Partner chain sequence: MAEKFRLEEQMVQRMRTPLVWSAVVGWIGCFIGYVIDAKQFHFSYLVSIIYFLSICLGALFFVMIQYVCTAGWSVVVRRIAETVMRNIDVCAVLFIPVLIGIPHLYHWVHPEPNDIILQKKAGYLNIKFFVARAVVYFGIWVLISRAIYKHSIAQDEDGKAEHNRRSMKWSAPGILLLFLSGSLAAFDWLMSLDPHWYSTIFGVYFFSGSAVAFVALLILFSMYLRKRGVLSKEITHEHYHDLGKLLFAFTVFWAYIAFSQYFLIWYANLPEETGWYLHRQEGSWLWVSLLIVFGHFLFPFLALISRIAKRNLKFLSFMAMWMMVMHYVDIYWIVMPTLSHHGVHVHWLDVAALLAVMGTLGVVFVSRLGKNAIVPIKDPFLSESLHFENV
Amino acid sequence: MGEIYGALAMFDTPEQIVEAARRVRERGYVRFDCHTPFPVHGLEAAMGLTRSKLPFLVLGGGAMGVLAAILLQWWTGAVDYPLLIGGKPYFAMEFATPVTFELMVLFSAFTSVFGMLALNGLPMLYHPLFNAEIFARVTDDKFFISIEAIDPRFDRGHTVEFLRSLGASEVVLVEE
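Can you show how this chain looks by itself in the form predicted in complex with the partner chain?
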């Protein structure tokens, strides 16, 4: 057997996994995750997940968009190549607003998509959990908790025993 990625426990009902997630967190595990065929209500709270940092990144992205748009329009129109069009000022917030708004939206959208990918690590081309045969049922009717071996509290024997005590119908060790 090669390097161990962690332990994987299979549960039969959504209620069981919510309760199990709460107990795993209370035990002090931090490197664990839940895998379910559909969103389970209350699971985030049971796992103790905090809110994503993404909104703040998006706020920053939007502000960058505003700044970029104003700089672009002011510098090209009023500094680098001033051109009088229809008697309008070289630069005015009136005509700069639509482009500023659009760039704010564009930069915000980019930040939310790429920020989301950066924060959740997608796209992920390989994941050790797929080495476990029982994990195939995560897309069907079973609920899983995985605890990674790098968790400071992880101990082969104890962790497997602990997961069994939570009512898991099957617990396996997963290879890296």
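Can I get the form predicted alone as well, since the one above is the form predicted in complex with the partner chain?
Below: the lone chain, stripped of partners and molecules.
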């Protein structure tokens, strides 16, 4: 057997996975994840996950879009190529509003997409869990908890027995 990535436990119902995730967290494991074929209500709270940082990133991206739009329009209209047309000012916010709004939306959208990819560690074309034959059922009808071997509390024997005690229908060690 090669280097161990971690332990993988298979559960049959959403209720089992939520309870198992809660107990895994209570046991002190920090490097674990849950894998389900559909969103399971209450799983985030059971895992102890915190809110995402993505909204703050998107807010920052939108603010950068507003700043870039205003600076661009001020520079081109009042500094680089000033034209006096009908007594209007070189720069006025009324005329800059549509472009400012559009750049805010554009920068926010790009920040949202690329921030989500970065925070999720994507694109990830390979994951060690793909080595486990039973993991193929995650997209069908089974629920899984994986505990990584780099977790400070991970011990091959104790972790496998603990996962079995949670009611897992099958527990396997996954190779890297």
